[in-house]
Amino acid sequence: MIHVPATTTHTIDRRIYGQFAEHLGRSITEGIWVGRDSDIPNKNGIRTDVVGALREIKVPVVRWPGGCFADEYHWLKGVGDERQPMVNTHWGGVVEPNEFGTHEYFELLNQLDAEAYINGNVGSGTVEEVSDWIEYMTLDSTAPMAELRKHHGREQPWKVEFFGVGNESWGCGGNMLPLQYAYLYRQYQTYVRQFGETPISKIACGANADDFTWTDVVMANAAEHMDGLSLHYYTLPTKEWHGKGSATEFDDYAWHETIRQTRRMEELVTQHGRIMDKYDPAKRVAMIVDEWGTWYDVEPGTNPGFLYQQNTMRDALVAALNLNIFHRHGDRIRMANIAQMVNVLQAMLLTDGAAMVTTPTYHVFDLYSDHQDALFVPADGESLGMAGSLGSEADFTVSTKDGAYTISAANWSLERERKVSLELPGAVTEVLRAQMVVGDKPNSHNTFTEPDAVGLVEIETAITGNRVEFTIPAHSVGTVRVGVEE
């Protein structure tokens, strides 16, 4: 029995459900941007089917333009009538036409009703370039950059809620040492000025996985100048970056190893959080997990630099387990951005010409959408006395808002169903939602010929006073939302 208290501890920031769109493979071009003259239905060049699907899961914020691409991106090449192509050296060596630039990004945000999270170029850019971009986007005056924006068709400035100062500066963003980056961060962030009424939250480049030294050095030397510190961690089914394994053809060992590597996120955010607490005990600086998700070998026959992979029930469990962890640590984690939104790594959507399919991960984000901006409830599970634990093969999370409780449970057993029993603080008045994402097999996935192999089905629930019971099948994720008497 899970005892759900009336007390809450923190808000689950909706931005934990953020997305990431990099100029990588078919993420932007074809996945989001098809151009105004395309036969594929679009609004101002942006696919209407993709926007419609993403609005359904309430995308709160989109990180752009990278990723590694951000530190070779020069924004002036992507504005105006005559765009300047460039070679995308990180991702396949293809020519990036820069048709999708600053104006198109904000058009996407407008269609999604989402916030901006822009990554600036520190690795190969300049302070002047960052300063000019901030002025171009946010300054309302007759200064040169604001006038250039107006010349390009945008009279009013945009809102930039978040600005990342560099990306993976320890690797593709410059191969820097932590102290070197801390000093550069202090310099660059000075010129991320606030011109409008909307504050710009400045995000510093944080660690790769378990590089705790990076977090310590950057926090010690720059914490007072940042609003957030990033963390990157990808789930691999093996310990090696080369030969990561197929996204769809895997054995039981690869399944369990993927789950084990995913659950390691709990340890990482805990340890990095402790270091951040040392310099920021009030938790003013947010932890931003702006790259996370599964990373497998690309689909056979596709460009290795495009990182296109399929998405199965294994990925659905990975998504749910990570989101549960982010909920538990929501006093520090206030944004996360899954990699990536369309056609790359653990995507929400896959496209092929005019066709589009949703993935199992998409359905998890749908199931969990009521947790956005809800209050986290520290419910106690029936095993080990650990919050959020249903035992060795299941995990859950509980939140409340608008007079209702939302319970989401993930069962990663390959064979056993899991019965979930909860005792709520008040009598249940109605069942608002009871659904789960299921597939016949652990590697079930949607394709363009079978787009509905994985989807949402109803959960049968039993209600007795303040008790709720339901069953989650093996390798499935479910959500039940109920109204409760106050």
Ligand code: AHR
The other form holds:
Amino acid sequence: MIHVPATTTHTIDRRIYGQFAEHLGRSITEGIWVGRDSDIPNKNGIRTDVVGALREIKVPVVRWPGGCFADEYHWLKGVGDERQPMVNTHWGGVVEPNEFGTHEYFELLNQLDAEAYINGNVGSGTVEEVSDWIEYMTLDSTAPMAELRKHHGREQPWKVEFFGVGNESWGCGGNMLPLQYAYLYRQYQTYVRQFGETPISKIACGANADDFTWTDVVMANAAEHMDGLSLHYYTLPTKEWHGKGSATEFDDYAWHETIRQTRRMEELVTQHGRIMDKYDPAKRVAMIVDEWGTWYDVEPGTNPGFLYQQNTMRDALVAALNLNIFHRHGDRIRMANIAQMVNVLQAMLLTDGAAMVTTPTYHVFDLYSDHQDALFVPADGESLGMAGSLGSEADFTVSTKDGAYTISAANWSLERERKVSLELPGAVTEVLRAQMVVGDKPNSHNTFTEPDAVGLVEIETAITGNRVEFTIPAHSVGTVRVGVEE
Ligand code: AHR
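Could you drop in the structure for the form predicted in complex with the named molecule? We only have the form predicted on its own so far.
Once more the chain from above appears, this time first in line as the rest of the complex follows.
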């Protein structure tokens, strides 16, 4: 029996459900942007099917334009009537037409009703470029950059809620050492000025996985100038970057190894969090996990530089386990951005020409949407062996909002169903949602010929007074939301 107390500890920031869209493979071109003249239904060049599906899961924020791409992106090439193509050296060496630039990104945000998280170029850019871009986007005046924006058809400035200063500066973003980056961060962020009423939260480039030295040095030398520090950690089914394994053809060992590698996230955010606490005990600086998710071998026959992979029930479990971890550490983690939104790595949606399918990961984001901006409830489930990372093949999370409790459970056992029993702080008045994402097999997934192989199905619940019981099958994720008497 999981005892759910009436107490709460922190708000689960909706931005934990953030997305990431990079100029990489078919993420933006084809996946989001088809152009105004396309036969594929679009609004101002942006696919209406993709926007419609993403609105269902309430995307709060989209990080753009990269990734590694961000540190070779020169924004001026992507505005105005004469776009200047460039070579996308990181991702397949293809020509990036720059048709989707600043104006198109804000059009996407407007259609999604999402916030902006723009990643600036430190690796190959200049302070002047960053400074001009901020002016172009946010300054309401007759100054040159604001005038240029108006000349390109946008009178009013936009809101930029978050600005990242470099990406993976320890690697593809410039191969820097932590102190070198900390100094550059201090300089670049100075010119991320606040012109409008909306403050711009400045995000410093954080560590890769368990590089604790990076966090320590950057916090020690620049914490007072930042609002957030990022962390990147991908789930690989093996420790090797070569031969990571297929997204769909895997054995039980790879399943369990993938789950084990995912659960490492808890240890990483705990350790990085402890280092951040040393310099920022009040937790003013947010931890921003702005790249996470699975990374497998690309689908056979596709461009290795395009990172196009399928998405199965294994990915659904990875998504749920990571989101549960972010909830538990939500006093420090105030944004996360899964990599990536469409057609790349652990995507929400896959497209093929005019066709689009949702992935099992998409359905987890849907099932979890009521946790956005809810209060985290530190429920105790140890008697059931379900508390967090106890190695019991199941994990759960509870939150409360608007007089209702939302309970989500992830069962990664390949054989056993899992009964979930909870005792809530008041009598249950109604069941508002009881659904799970489940497939016949651990590698069940949606394809363009079988688009509904994995979807949401109803769960049966048993309610007595303040008790809720439900059962989820092997390799599934479920959510039950109930109204509770005050
Ligand atoms: O998401 C794909 C890539 O992974 C990003 O461009 C980079 O930041 C990371 O290495």
